[in-house]
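Next up: just one chain, as structure tokens, the form predicted alone.
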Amino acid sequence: MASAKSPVVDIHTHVYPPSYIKLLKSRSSIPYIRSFPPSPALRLVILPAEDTESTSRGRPVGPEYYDINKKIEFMDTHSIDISVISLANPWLDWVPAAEAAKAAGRINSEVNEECGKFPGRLFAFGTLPLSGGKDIIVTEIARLKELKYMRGIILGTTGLGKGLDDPELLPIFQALQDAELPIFLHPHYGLPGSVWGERASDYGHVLPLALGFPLETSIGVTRMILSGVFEKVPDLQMILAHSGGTLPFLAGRIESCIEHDAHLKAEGKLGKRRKTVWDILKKNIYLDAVIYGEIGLKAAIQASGEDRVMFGTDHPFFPPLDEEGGKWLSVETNYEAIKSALGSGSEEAKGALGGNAIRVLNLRV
């Protein structure tokens, strides 16, 4: 375990609470659980990609995903003292309007109660029941800021099915923002099939993994600010996954297409009162330090600031492929890119490993 003085958050890290699994194991369509026969073992299809006919179909189901203890156990393994658990893609965007509400409410009770089995080990970003609309949504962020040890709301790049940018969404972030609950903006559907060429299959997950889901992540963002969100809801909070995609590196090449653009000009959009791409990251963006790298991390550091980057380790994706046991090399990876970045034992380095985190999502009980 790390010492009292320097904790270790794990602020991206997942859980399919067991009603969740029991409502996937129902379906048979994406996303659904089943076996694929002659195998017993369960699978978990949630990607368009994955849902084809072959021995690779979905990804293999175990405790790790559901069982409370198993994350625990992770835990200890990789010496972290606290995680933010949040119910991981493609959390409630498919349920029947009908229904979110039922299943918003069920999930985030049951994920409350697993961190109450740890108390001050464990906290969570809630679930949304999106489909139910807004009074439901909002009714659903005034309960999660009553549960004990919920500090945010995880949420797709998809919205309410029209993107970051729909006005509908505006009172909704109104709410987040009143109840001072920050969204951990996670992606999960990527970019349509065909960027990726014919020969897509060939190469497992790596292209839309690698490249869709970051991407996912700065289209949406950007939509967000180019639709003026960040000045409509000034003090929304944000925490970005996968260190915000691409978002840091491309920042200024946005910053400089938004100030050169005639449309915009046209349209009384650009100005002393808006808000620079720079001024949101510093200011309304949190970047996780999911990235695998010791460059990509300073990208993140120096677009939003080292007292904004907080450790994560994606828990229970990215599994070593061949041993059992022991640590892994996804997280062992982003130990060392934060180590590299900010300096081993370092002031900045304790604060992205935890003290970011306790500070910015309260995590005490």
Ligand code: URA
Second form
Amino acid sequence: MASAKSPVVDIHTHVYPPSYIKLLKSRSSIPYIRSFPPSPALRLVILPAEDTESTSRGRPVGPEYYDINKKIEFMDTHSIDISVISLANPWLDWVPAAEAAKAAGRINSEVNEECGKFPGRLFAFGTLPLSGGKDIIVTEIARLKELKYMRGIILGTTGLGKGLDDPELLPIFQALQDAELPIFLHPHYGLPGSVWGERASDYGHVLPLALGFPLETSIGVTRMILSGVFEKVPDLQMILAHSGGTLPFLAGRIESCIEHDAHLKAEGKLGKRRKTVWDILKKNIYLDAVIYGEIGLKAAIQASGEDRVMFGTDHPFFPPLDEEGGKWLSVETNYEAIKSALGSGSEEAKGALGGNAIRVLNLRV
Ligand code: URA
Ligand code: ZN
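Having gone through the form predicted alone, I am curious about the other one (the form predicted together with the named molecule); can you provide its structure?
Entire complex below, previous chain first.
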């Protein structure tokens, strides 16, 4: 365990609670879990890009995906004091409308109960019944606010099916702002398969995970910015996965494209009341530190501020390919990036490792 003075908090760490695993095992289209004979081993297939004959489908799925004791074991191995767990993608996006309310209620309560088994060590981001319609979603937001360990919600980029610039989402963003529940924005769908070309399956999962995921997040949040969400719901708080995708790096270019756009000017959208991408990065956005490199992390820190960046692991994804047990390279790389970018033991590094998350997400029981 890390010393009591500088707790380490992992804000990007997933679970599929047992009832969600049961749902996945009952399905034959993505997302699903099944074996591929002759191997009896179960595999989790969730990404559109990994559901092909030509790649090794999905990934092996063991108890690290659903057993909360494994999460605690992982935390202990990596000196993580507190984890803010979230349902992994693709959440409840695919659930039929009539089942959405019940599924979200059950899964959110189950995750909250799992947190209660380790008081003070586990908190959570809840999941919204997105297919259920506005009233059901807003009702679940109110319920999440009352659940002891819930500290926000995890959201993909499709929203109600039309993306995050959909005006129908505004009452939901408003409800989240009013409940002071931040959105943890996380990718899932990536980019259309045609972008990766004919040889994509030769490259395993690299292209969709390394590039598809971050671009999806960047596009999702840029569409929110362009549609004026942050002027209409000015205190909405978001935590962007993977250090904002490419947003810190591209913010200047996005700003320049906005300022030089004749259509936006003609529509009167370039006035003084417009919040710039830079304003939004500093007032509405937090960034996780799941970027695996000093340069990317420095861009995140410069864009949003060292008090708005938070350590994460993406567990149980990116396990070591060979050795069993011991420390994970993916986690160590993120620790190293924080140390190099902010200085080992500095107040800023302590903030990024845990202090910022404790303050922003109120992680005290
Ligand atoms: N990390 C995630 O959170 N989800 C994936 O599907 C892969 C990596
Ligand atoms: Zn993740």
